[in-house]
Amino acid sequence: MSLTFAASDVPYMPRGVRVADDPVRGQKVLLAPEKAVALDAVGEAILARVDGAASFGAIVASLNAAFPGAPEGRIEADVQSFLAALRARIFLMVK
């Protein structure tokens, strides 16, 4: 099993994943059953347009519309980058 996302793979998070505010940190982070991942603004940035609608590629298309003067294949080779580690670590599934 590839852990690459295509263009048209409709990532999600599981049932008991969530993102969440952690108030002692002052950040949001990744909640799992016995995980916790701190977001950054980039994976922060991400993490909001995974849905379970959207698709890859418009998760990508959305995010290089927000921040214009990023390359895009930079954008893309990160967005994959992020999610396919998170769904190694099941995090995330794909529909």
The other form holds:
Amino acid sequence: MSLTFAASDVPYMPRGVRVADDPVRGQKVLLAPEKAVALDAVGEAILARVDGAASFGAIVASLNAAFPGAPEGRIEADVQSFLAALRARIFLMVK
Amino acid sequence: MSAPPPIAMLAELTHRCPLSCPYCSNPLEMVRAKEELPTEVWVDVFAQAAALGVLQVHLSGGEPASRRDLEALVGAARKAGLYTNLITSGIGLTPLRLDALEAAGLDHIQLSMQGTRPDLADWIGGYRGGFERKIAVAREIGRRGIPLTLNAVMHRHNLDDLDATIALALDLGARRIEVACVQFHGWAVANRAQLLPTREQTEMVKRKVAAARAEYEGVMAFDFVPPDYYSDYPKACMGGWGSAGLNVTPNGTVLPCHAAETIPHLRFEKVTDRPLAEIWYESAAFNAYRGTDWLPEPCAGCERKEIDFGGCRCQAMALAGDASATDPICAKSPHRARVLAALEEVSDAPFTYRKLG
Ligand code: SF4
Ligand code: SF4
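For comparison with the form predicted on its own, produce the structure of the form predicted together with the partner chain.
Up next: the whole complex, starting with the chain shown before.
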């Protein structure tokens, strides 16, 4: 199975995976089965848009609008690799 | 030295278990039921752990379902903000109890797998009928959609069933499989000659896991714990002593790893005597092997010391008789010969099953 997202794919966090506050370290974390992943500002911005309704294309468009200074295509490539890594661990699934 | 806050806590709620696996990681001196921490102390420990920075609690044992208050403990851990993972043999998880665990907010279940056939699994677990009951529980977990990891503990007697094990995990709808070759701590030390895989099995399992990982990409995730006796370098046990995780035993003793009590000169403190944060940051036992400053040669001058921290302290204790030695798994260890000698000691003697002493 390819881990690459098509524009129309709708990623979602399955049961047992969620973004949470980590007040002790002052950051957000992705909590998943037997794994906690610290999120930087980029990861947090991406996952904030993974709501089970927005398609991959819509998530990229929303990020492009929020960060207009980014070089052409850069955000899409970053989102693709970030989400594919989570998909490989089954921390993300596709509707 | 200053340590980061811990990420994960292994809560050994009880050492009781209906099974008696010959590789159980529980200590030979198990804690008896009447010495177990009461509900309210665990509830307080979960709150302290969350305040300390713990993000995930692994509720383990023994068999955690042997505690009648498991559902209340899951609820308390969730309320404290912890991600709750139940590490179980499945025995004792009735549909009613699963209802209550789901209602309490249980996040994930890691189910142990002794073998893929009733004869094999029940022989290894020392519990007749265990396999059938486990599979029934696994199907019920799958039907409910509770996230599931299958923890397949592998050794000489079941490694040849690896394909069937992977197929079973897929069939049960597991999102993840841990192919965990037995590590020689706890009861496994007494059964080492019966459990050590052959070199051919070791090569086979590495090859097959790599192939299966690619084949099931995006369908099921693989984690692999190789049999380290055949490795050239040791594992970084626990991600480094006192750096990422801690373990609380059924009577409240706080350990840097589940086997740490085998190191006789360390004195471990209890949650009933001292706040968890003080034990983590200040106790002599947690500071004993933190970082790399304490490392002996050949580790002190080795470029891998930030990768494996000289390996496992308990393994150094067990194999070299010195907890501060280089892990004898390492090819550079002066005690490496003991590992190589152990690989020759193959035995078909009956298992020494775990039991209360
Ligand atoms: S390893 Fe076996 S005996 Fe030990 S706690 Fe797990 S299921 Fe029970
Ligand atoms: S010498 Fe020490 S630090 Fe180097 S690889 Fe061996 S155990 Fe690790």
